[in-house]
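The chain that follows stands alone, in the form predicted alone, written as structure tokens.
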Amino acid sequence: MGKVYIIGTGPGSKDYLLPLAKKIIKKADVVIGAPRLLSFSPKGKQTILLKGNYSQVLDYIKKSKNNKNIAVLVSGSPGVFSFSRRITSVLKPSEYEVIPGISALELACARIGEAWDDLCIISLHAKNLQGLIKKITANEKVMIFCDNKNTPSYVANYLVKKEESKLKVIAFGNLSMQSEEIIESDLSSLANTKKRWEGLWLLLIKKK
């Protein structure tokens, strides 16, 4: 009998990959993941690249789940904006097991000693900024998962134009990696920052 393991690989560094996750990846028949995440797979292991081909990968999982142990690697923790939702929506609970990881959200808050049980969490991946002001108005703290378009400076510029200047912002980039960067700023300064926002960035917005 096979099983599907949805494994959170942490924020990026192998140092944050949990021992249980390593053990399951080592024993799996097949490892599925994005290019960066497949580096966690042992050499010689059968791998399937996950890069936009979500429907095809889901079909493979459904066909192979009964005779292969499949490790599906997702960044951060499976419960935070991940491919996990699509997998669990097509499988029975008995057919999969979720192995949690350390999310970039958790690590960002840990870096600055901030509690995150009262955060409003938003993903702007491939989304517009409609509704953002409403979220900020209703919450003391908002954590945003940015993307290549909705960068920290782009979001800050949008908020400045909406006259939301009384906010404190902290941008977190590539947490746990050698290129990790944390920028604490005000909205106007962040909006005018001229830099390339490469990698994964989060933006914490707090009311002053």
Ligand SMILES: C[S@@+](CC[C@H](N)C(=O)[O-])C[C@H]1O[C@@H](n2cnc3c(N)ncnc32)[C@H](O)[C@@H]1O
Contents of the next structure:
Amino acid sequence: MGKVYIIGTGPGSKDYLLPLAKKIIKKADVVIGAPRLLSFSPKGKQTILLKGNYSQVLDYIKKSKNNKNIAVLVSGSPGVFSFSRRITSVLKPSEYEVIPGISALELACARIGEAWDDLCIISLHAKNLQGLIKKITANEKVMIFCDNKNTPSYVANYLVKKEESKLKVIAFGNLSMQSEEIIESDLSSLANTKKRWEGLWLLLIKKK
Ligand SMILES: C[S@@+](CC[C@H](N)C(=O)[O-])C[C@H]1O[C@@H](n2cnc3c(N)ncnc32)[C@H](O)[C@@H]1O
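Now show me the form predicted in complex with the named molecule; what you just gave was the form predicted alone.
What follows is the entire complex, opening with the chain shown before.
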């Protein structure tokens, strides 16, 4: 009998990987994940690289779920903008187990002592910025999951043009990793920075 384990690996550092997650990864027959997450897999284990090939990997999971223990690694928490949603939508509850992890958003809030039970969370992955103003108007705090195009300064630039200048912004980069950075600023300074936004970024927008 096999099972599919969807494992949240935390924000990046091994220190945030749960002992239970480590145990399951060690016992798995196959480990699936993005390149940086496969470093959590012990050497010599069968691995499958997850890189844009979501449909093929989903087919593999469906085909192999009954005779293999499959560990699917996702970053942060499986419950926050992850591949988990697609897997659980095609499997029966008895065929999978979700192991929670610490979301990048949770660590970001922890770094500044901010609660996150009242956060509006949005992902701008491959999305345009339409609708962002509406979210900001309706909420005190908005946490944005940025991507390579929608960087913190790209978003700030958009908001400055819409005259949303009375906002405080905090950008969180590469949390828990050696290159971690936290930049507290105002919209126009962030919009005008010439910084290269390498790696993974979150942007918290707060009403002052
Ligand atoms: C596909 S989403 C996955 C989110 C993940 N499930 C979580 O709970 O953190 C990937 C995005 O999460 C954010 N992210 C993930 N890890 C991060 C980190 N260590 N530091 C800052 N942002 C991070 C970035 O916005 C990145 O583009």
